[in-house]
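Presented as structure tokens, the chain that follows is alone, the form predicted on its own.
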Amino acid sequence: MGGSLRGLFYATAVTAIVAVAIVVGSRNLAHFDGALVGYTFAVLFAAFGITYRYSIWLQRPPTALYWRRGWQVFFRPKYLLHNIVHWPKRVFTDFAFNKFIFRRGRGRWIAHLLIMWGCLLAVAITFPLVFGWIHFETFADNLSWYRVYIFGFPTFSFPVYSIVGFFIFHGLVWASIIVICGVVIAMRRRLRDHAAGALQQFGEDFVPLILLFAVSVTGLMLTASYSWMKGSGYEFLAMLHAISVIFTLLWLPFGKFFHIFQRPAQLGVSFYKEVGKFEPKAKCRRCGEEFASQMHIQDLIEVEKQLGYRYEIGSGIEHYQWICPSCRRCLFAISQGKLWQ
């Protein structure tokens, strides 16, 4: 099966699974809100596009090798216990805390952290509600109490006018405020940082922020409409919010948002690098100094062959990758000197 056909197969399978989950989780659409069908189809399209692109991405030689080696080194018996112990720490520092962003700047880190957690909170609330996986019902004998149903099963209940109810019913408000704060910080950095401005592109760097801002602001405007304005302009705002959300979902597989789904694969790379520290080292064929793990050098040679690059050289060196960075600079200078002579 070719790469494109394999991607289509996985994308179709994942989309079908999501569709079945919506039907089953909403009790054969009994708790599905027909007014949200546009959001649902946008989610299904996003699931198809993301899965297809992710499948194609994993088939690229460098990505495929890192993906395969990441699983291999994680489950290697000699390091398995060490990897399992350190896995929660890596999940917390690399994903929950975004430590890799913190090293690039505090402002950038704060913006990423706010946007990430705001979006996660919004997704955790919105998707189950849209799919009908969660719904609320009042008590027959007491309309001031709500019971939460998850996949059609009754769970906990709470008073409508309580702290719990306030936070639950305004969860998307908090998520929108968090996202807006993150977007403002990120936009300020992009407009004021001249070094970043030289590299950024409108479609890749500004459109995602504009979409997140539009979704958050229109969501807040909906809340303001039915809370303080007696529903004035609600239909127009609901349509505007739906357009911004649907366009954002359709943008997921194609824009910068896709790196959200690529980032978890970075865990395998981190384990690959750490295990490489304990593995036999590659020694430079020119100076004899250790400079990397043998596993890494051999994998580089394999990937380069798959990509059609040939860096084999003679004199017992076999391949250019067996030369350390310092000696590569020396060889470059020697070659330049010979040309000048």
Second form
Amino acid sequence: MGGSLRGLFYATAVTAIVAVAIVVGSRNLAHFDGALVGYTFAVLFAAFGITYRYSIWLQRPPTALYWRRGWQVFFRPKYLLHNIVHWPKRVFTDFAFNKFIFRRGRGRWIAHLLIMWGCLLAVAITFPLVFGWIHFETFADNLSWYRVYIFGFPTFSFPVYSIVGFFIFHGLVWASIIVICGVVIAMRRRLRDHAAGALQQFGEDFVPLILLFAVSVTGLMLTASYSWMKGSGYEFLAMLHAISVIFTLLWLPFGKFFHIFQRPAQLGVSFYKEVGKFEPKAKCRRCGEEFASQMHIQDLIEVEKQLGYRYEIGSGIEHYQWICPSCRRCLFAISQGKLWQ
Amino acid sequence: MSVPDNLGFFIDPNRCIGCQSCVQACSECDTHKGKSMIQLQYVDRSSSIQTVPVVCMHCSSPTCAEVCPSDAIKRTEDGVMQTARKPRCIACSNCVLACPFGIPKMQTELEMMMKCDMCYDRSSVGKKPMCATVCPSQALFFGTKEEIEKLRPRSQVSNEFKFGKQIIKTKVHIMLPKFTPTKVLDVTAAMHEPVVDKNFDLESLLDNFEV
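What would the structure be for the form predicted in complex with its partner chain, rather than the form predicted on its own?
Okay, now the whole complex, with that chain kicking things off.
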């Protein structure tokens, strides 16, 4: 099967699974809110696009190899226990806390943390609601109490006019405020930082921030409309909000947002590097110093061959990849210097 | 913004005096604040004071970018290979190990690769990269081809390098002797070359040295 065809197959399969999950989870659409159908189709399109791009990405020679190798080293019996113990720690420090971004810069870290957690909170609330997986019902004999149904099963209940109710019903307000704070910090950096100014691109770096800001602000305006403005302009605002959300969902597979799905590869790489520390080392065939794991060098040679590179050399060295980076820099100077002699 | 077509980067390792000015200046660059991306390499510290300043050569067929599993290394339209895109780089070190010139640096604590980007905030507006601005011996030179040819009448510029069977073409040029018949610098041909000429007798030279 060709690469594109395989991508189409996986994308169709995942989209179908999401669609079936929506139908089943909403009890044959019994709890599905027809007013939210636009969002549903945008999610299905995003699922298709993301899976297609992910599949194509995974077929690149280096990605394919490290994807495979990441799983292999994780399940290698010798290191399995070590990997299982370290897995939650990495998930917490790298993904929940974004420790690596913290080291890159405090402002960048705060902005990312706010945007990430704000979006996660919003997704956790809206997706199940849109899919009809969660809905609320009042008690038959007491209209001031709500019961939460998950996948059609009754769960906990709470009084409508209570602190719990206030926090639950305004979940998206909190998410919006968190995201807006993050977007403002990120936007400020992009507008003031000289380095960012030289490298950033409108589509890659500004559009995601503008979209998140639009989604959050239009969402807040809906709350403002029904809370303090007697629903004035609500229909227009709802349409504006829907457009911004749907466009964001449609944008997921294409731009910067795709890193959300690429980034977990960092986990596989960390296991690969961790296992590499315990494995035999590659010694530079010029200076004799250890400089990487043998596994890593052999994998790179394989990838380079697949990409069509011809770094093979004779005289016992075999492949240029067996020369350490430091010696490569030396060779650069020596080869030029020798021409002058 | 893009690097003007008439401007180029020229390296002449032979002229490097190891003053480290480039290393210091590099860390002043806005695109990698506080971190020096230049690799000032001692060729054989135990027997020679020779150094070589190695900047990213900005290959037209960049091995670093092609072996990157997360597709994090991008090239600008004017052919400058950028440092790894922060949201994408997964710190696998593939680029560090694959670069034929040994350029990228893995910033382990930041979990990302960083490399020379020709001070893109400067070069894209026609200014010299920081290293070329301060290099006192012009081992690193940024300017027009005409300028460098006038400055180095005995040299010719080349941007083709041979590594085993692989030829790599770069945006950055190296200075070669004008009398050299080939314009391709065979880097791996120097694999077994001694750094210091063993026939060179320093003691007898010093004995014969008269003030």
